[in-house]
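Have a look below at one chain only, the form predicted alone, in structure tokens format.
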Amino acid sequence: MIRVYVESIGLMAPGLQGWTDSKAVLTGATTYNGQALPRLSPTYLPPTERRRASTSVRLAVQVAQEALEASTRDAADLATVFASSDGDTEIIHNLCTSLATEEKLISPTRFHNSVHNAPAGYWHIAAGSPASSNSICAWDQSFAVGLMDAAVQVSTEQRSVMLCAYDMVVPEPLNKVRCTSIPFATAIILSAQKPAQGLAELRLSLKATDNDVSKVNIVELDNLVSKNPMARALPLLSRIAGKDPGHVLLQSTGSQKLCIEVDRP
């Protein structure tokens, strides 16, 4: 079992714009209203990089910036794990469209943004950070795998790690084979030592079990899980927002499930 502490969280999705404003929705104290996201322009990126960044990069950096600003960490020293099940589907669509034309002209900027670790690259360049960074893809289980990867690093290296998990809408015609219909992103900063103003203590382990994965008790939020793989984080985020001890079970790879015991920090 691995023990880590949640120091801060960033969150961005329709009707869940920012961790602080979303806590009441996640606990059911406020009714969910799934209004669309505005165009994101994270100030953490320098103006030139902000203009070059794709929608997916801006989404990832937005939640990472929120988590960082709510923590006591220096971005330059913060190791990261960036997790996405689909990568930058907007860029993939644009590249495929270009390759389907007679000229087959590829935009250098789009090609630059097409690699799976582009958001991590933008973040670490902006932070001037030489800290380690993993970019993970594990299909629908990308959040659970990314969380476990980050927790293992925290435990073994005794350092703080930020998990940033994000996926954008998949455009037509790609959505015929991969239907991700809403944007969703969250960033979680994990620490080895109990922070002064932490959000939760997590105890994580992998188990082979036939027990059903956890659901969100609020129907409107639970419906988001089928619309974006990263929304599988919602049972955990809802538990943390409610501040009540409890158990969360997330599907991991193969027959394994990620068992998370959530307690007050």
The other form holds:
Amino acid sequence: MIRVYVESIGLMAPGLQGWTDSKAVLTGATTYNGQALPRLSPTYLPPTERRRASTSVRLAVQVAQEALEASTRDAADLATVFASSDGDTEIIHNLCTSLATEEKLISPTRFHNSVHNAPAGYWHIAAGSPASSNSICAWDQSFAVGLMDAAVQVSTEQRSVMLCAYDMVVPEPLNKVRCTSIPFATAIILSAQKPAQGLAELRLSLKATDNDVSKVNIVELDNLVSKNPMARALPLLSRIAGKDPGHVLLQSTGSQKLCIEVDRP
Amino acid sequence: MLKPLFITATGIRSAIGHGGDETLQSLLDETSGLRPCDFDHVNLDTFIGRVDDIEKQVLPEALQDFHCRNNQLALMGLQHEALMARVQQARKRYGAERIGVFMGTSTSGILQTELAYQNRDSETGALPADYHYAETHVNFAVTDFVCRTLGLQGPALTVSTACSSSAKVFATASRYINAGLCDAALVGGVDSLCMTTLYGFSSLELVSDQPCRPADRDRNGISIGEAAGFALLETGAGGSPDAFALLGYGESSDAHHMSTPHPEGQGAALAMQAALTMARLDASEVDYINLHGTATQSNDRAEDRAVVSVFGDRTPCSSTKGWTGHTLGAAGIVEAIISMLCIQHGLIPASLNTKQRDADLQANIVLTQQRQGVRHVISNSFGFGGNNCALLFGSVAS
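Since we've got the form predicted alone here, give me the form predicted together with the partner chain too.
Below: every chain and molecule of the assembly, starting with the one above.
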């Protein structure tokens, strides 16, 4: 069992624009409206980088910035775990389209932006942070696995870690084989010691169990799970928003599920 | 303080051969695996570290949807009797859910997507019906394939931090085992030739038109290679006389630029220092540094500054990319296994292809192969996005 504390959260998806403004929606106090996201332009990135960054990078940095600003942490010593199921499919689409032509000319910037750890690179450059950074994926389980990877770092290395889990809309024609139709991103700053003003205490373990994975009891929110793999974070986010102690069960890899016991901070 | 882990079995397939024995022989003979680019889909004036006969590798009947160059290469890298036997023993001893699988890759089976885009329906733009995205293209595909091939059911993830990917899996495995989430871990890395990396590095003008020449005055870029490598990590050596110990790791970020290293190698130095600190070793106790040594002007210069700032100018070091090429997401595991061979056989490889040592470099770049006792080795891997990882290995006796 791994115990970590949630210091702060960032969130960005249609109808869920920012953690603070979304709490009422997540608890069912306000109706979900699904309003589409505006063009994101996180101020944390220097203007030159903001121009160069792809929509995936801007989505990831947007939630990371929100979580950072709501915490007491200094970005320069915050380790990070970036989790994405599919990486930057818009860039993959552009590269593969160019590589299907006779000339095969591809843009160098687009190529270096195509690496799975591009958002992590942009973040650490903007933060001036030499701290360690992991970029992982585990298909539909990327949120659960990313959360566990961040928690494992918190517990074994006794340091604060930010998880940034994001997936952008998958473009044509790849959307026929991977139907991610909305953007969804959340960032969670975890620490080993109880913070003065935290959001929750989490106790994580991996279990082989036949019990059903958790769902959000709000149908409009539950529907998001089929539109973006990172929306599988919603049962956890909903419980934290409602300061509602209890269990959350998420599918993990192999035959295992991630069991999260959520407590008030 | 994390418990050190033992590497009880390995498997490797690269342009210089299949398994530790062939790899060692090639290192001793100084025969490079690089050859003029003859990869079907690419028309570039460069050299590549290609693995022969990947195309002929057949996947298990139940895993036909995973058919792609990267998973074929993964299977070739797994096919070592000692490794397979040790993994099955571990599965029996600990249980299928108690063995983690942590794989590094930068591009997984993207070649499959490149080919699918070349074969889009001319009217509808649709991708071919036999294109399997989840099983080939995504970065998790190789990890999924390895888990299914070996019947492993525990924690699994792909690390994709460009060219440090399969070094960082050792750190991930160490943490998961120390946190009690698994009792053993199979770590590895697989990256295979594709158009994205060959044309991509070429667009950045980082690809050499000759076999790469690390640390050479006239070095002008990388040679791209492909490889698969695996290592089984356990908490005890378990009577394996050839076991090695992972004594430390260090991870850092450059916070400098997406595709150019920090000019003074600050992040690289932090990673090496962190590995030493974790292993509680003094810099003087490291007998050999296997450099990232890509043979670009900027990497070799920055890494040299970093090495000298941590170790001074006496510790022998060399890059082995003149043999294998830069195997990108597989470089970490390939060079970890080479580092273990160096410890086992008392070998410090020469910097292959280095004709005229760059006078601007201060580190002790080894130009002639040395045979001597090697107790501890540091292996460096650095990736785009400024992602750095250093691993520190020793023999079980040390």
